[in-house]
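Here's a solo chain for you in structure tokens, the form predicted on its own.
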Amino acid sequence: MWARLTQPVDATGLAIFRALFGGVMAAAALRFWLKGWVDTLLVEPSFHFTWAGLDFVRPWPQPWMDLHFGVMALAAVGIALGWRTRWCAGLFGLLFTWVELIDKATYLNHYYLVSLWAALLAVVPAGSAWSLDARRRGSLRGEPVAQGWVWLMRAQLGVVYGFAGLAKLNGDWLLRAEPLQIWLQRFADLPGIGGLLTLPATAWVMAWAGAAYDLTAPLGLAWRRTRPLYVAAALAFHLAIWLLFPVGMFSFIMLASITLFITARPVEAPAPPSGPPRGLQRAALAFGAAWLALQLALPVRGLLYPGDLNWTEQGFRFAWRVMLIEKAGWVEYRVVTGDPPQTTRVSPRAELTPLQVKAMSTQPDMILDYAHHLAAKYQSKNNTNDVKIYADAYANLNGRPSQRLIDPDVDLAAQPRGLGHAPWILPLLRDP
């Protein structure tokens, strides 16, 4: 097995992925800045939904936040060109992940994937060929890479597709074709194909085809005979998603990623690339094993929580649960202070941005975060610790009637933030 992992292979596919990934990320950073999102989503909000234990991650004041994005874009260009590849990937990953951690309201699955790819590119020798690094060493074609690095990158993409497919094996997706039925109805007035997209059969075909593609894509792309078919399917699938749904750079990131399955031909070499010491080889093997173990463990943690995962969203993030829910909600807080108690109703819309309101109104942990913020605010305002926060929160899931999401009789200010089960999330009422 060790001999196969260290088998030298052509690095062209890895180099193409590196170049495309860097180019897409440079464009994404520039797009974020040009659209003004640096200010509207990061700098201007007075409150951010920070991650538990990472409350110190905050946006820089301007113009430093613009500089942050400028350096991030330049690091992405460095990745694309293969200039000091590992250093540029590490710097880009750090800067990108910092932005991602500023506010949970901006979380997207493909943002998480970007952080993972950047971390891997900081370790994998992706600049060994067709790069400025290779040219500096004397040959643009560069050196081969150990096959194990290519397998690790492919395995990461396989984890994304595999868990995305497994997550679709639920009643809403397979038996109701939801939320696709809801989403496709929005295209009824689209010239030419609106009528086709709104046919009930279209949502069913897309749902089952999407699940089948996700579940089989890792093997289909890996096997040489089926690879052309799956590459064509990936092009059709991701371009259709990009055209129909507002998913930002997701499609381009995924299309760049499938280039990792370009055949990595074995090459003649007397020893593994660069002949690393045995201790370094063992460290590389340990890194790959630990990385994959973590990537397999994070998506299944949702099984540890009771209730419908799409409703409670405990264990939902970092689990590749892609395009599974259409959820809308409404939240108002009751702040109880003093003796005798006085109740003040507070709408989060008075302080939060529209994006923050939309995200928090359906995500229980964010509803809890804002309750803690209100508790601290009213404790300071009234110079008392006797503050209780209750939430009247309603949400609907995939076309079901709206129902209470949070127990209205639970003082959220007294509930801890963290990874434990949240009994104050009410269960989803099933269809009669």
Given for the second form:
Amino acid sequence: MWARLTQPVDATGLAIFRALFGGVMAAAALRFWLKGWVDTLLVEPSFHFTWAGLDFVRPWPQPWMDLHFGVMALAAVGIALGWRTRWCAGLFGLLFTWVELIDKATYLNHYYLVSLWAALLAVVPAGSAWSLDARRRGSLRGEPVAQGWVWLMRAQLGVVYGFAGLAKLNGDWLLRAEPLQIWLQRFADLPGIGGLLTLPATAWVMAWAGAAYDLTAPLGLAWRRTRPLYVAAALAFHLAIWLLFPVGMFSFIMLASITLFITARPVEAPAPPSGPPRGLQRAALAFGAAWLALQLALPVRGLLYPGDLNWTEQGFRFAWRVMLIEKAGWVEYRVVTGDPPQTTRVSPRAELTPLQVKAMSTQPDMILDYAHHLAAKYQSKNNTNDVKIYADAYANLNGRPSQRLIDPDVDLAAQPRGLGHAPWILPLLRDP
Amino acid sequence: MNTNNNKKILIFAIFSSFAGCGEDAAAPADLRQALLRSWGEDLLLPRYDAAREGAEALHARVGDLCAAPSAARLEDARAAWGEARRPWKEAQVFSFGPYSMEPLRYGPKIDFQPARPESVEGVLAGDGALDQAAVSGLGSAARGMPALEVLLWGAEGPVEEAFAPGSRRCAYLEGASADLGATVGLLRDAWDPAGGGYLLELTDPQPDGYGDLQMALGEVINRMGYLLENLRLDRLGRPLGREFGGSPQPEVVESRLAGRSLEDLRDSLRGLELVWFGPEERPGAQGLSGYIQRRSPTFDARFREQMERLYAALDAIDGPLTDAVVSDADDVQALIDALTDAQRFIQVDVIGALGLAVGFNDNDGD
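Please give the corresponding structure for the form predicted in complex with its partner chain, as opposed to the form predicted on its own shown earlier.
Below, the chain from earlier opens the complete complex, with every other chain and molecule after it.
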């Protein structure tokens, strides 16, 4: 096994992925800045839904946040060109992940994937060929890489597809073709194709085909005989998603990732040292094993929580549960202070941006975060610790009737943030 | 990239190239576009027209009153104020765009609530000009419908003295009513596709605006929910005080001097029905009903149920609202509860069923 992991292989596929990934990320950073999202999504909100333990991650004041994006874009260009590849990938990953961690409201699965790719590119020798690094070392064509690195990258993509497919094995997706039935309705009036897209059968076909593709893509792409078919399917699948749904850069990132499956042919090179791994090799092996273990563990953590994961969203993030839910929600808070108790009703719309309101109204941990914020605010305002926060929160899932999401009688100010089970999230009661 | 429109063009082009159906390019307009256009042309603009005409009628009645003041003419002027207010409140779902956005922001210039008698009295006590041009330069609290309400209902002493020809109150009334008609006209023109064209932002959304028809439709439906929230929190909740400080505050009731608070609420609810079913008096007018039926035929019945409950709760309140928030608090609370359920129905069930949960940008991806 060790011999196969260290087998030198052609690094062209890795280089193409590196170049495409860097290019797409440079475009994504520029696009984010041009759309004004640096200000509207990151700098301007007066409250941010920070991550437990990472509350120190905040946006820099302008113009430093613009500079942050400028450096991030340059680092992405560095990755694309293969200039000081590992350093650029590390810097890009750090800057990108910082942005991602500023506010949970902006969390996207493909942003998480970008952070993972950047972290891997900071370790994997992706600049060994077809890069400025390679040219500096004497040959643009560069050097082969150990097959293990290619496998690690492919395994990461396999984890994404595999868990995305497993997450689709649920009643809503397979038996009701939801939320696709809801989403496709928006095309009802499109001339010509609208009628086809809104046929119930279309959503069913897309649901089953999507699940089948996700579940089989890791093996289908890895096996040389089925690879052309799966590459064609990937093109059709991701272009269709990009055309039909507002998924931003997701499709381009995934299509860039497919290039990792370009055949990495063994090349003749000095024989790798025989015997057990030593030194750096041992560290590389440990890194790869730990990485994969973490990537397998994070998505399955959701099984540890009771209730419907798509409803409670405990263990939902970092688990490749993509395009599974259409949720609408509405939340207001009752702030109870003093003795005799006095109640003040607070709408989060007064303080939060529309995107934040939309995100928090269906995600229990964000409802809790804002409750804690309100508790601190009213404790300071009333100079008392006797502040209780209750939420009137309703949501619906994939076309079901609305129902309460949060127990209205639980003082959220007294509930801890963290990874534990949240018994104050009410179970999904009604089936459609 | 917005681009949902661009994407759709691409989808259509691809489909047409395969199916050879390029002639379908002249296919019927998008139902959402037709619905948004009907809301503008059959509901909003006619109501703003009616409100402007009402303001002009009020201006005429005020002229009559001040020419020969009498109790009967004062009642005529007050009735004209109420007539101008009805279509205005019926259009309240559309309190966005030029209604609320700078630099136009006509809404507060027409209906800054709650009325502030002290602002109006301050102007009356001054010696500045009070013609239309002068009133249009006053702050929002000293112009528009609430200022006219203070002038018509807040006068003390005999009518003949309070509204004596040439008095500052009469000059203020004439200037403020003329300003009201002009400002409603400006708001109407700002929406008119032949004028400022804000309606086109909804019916022909651009990448730097709503982006696509789905977002534009979502805006209007969300505004239905926001109107219910406004009724619940600002127009009932704050005056009732139970969840806003603990004690009743009748002084923040809307249209409290005219005793029209409950009628205002009724007109606003009527506006929701107009959005849902379309105005009956306009043949061919559309409402959300026709669109949402495609998703589920049960929504009409559920909406009717919500409205019946709202009207029943409204009817149960012994008016005026300034008294009810003190002496009939449970019935006021019952209406608030009904409004809560109605808001949840609109903002969760309807929005969810139509896939309209507002995605404010395409950063809002997977």
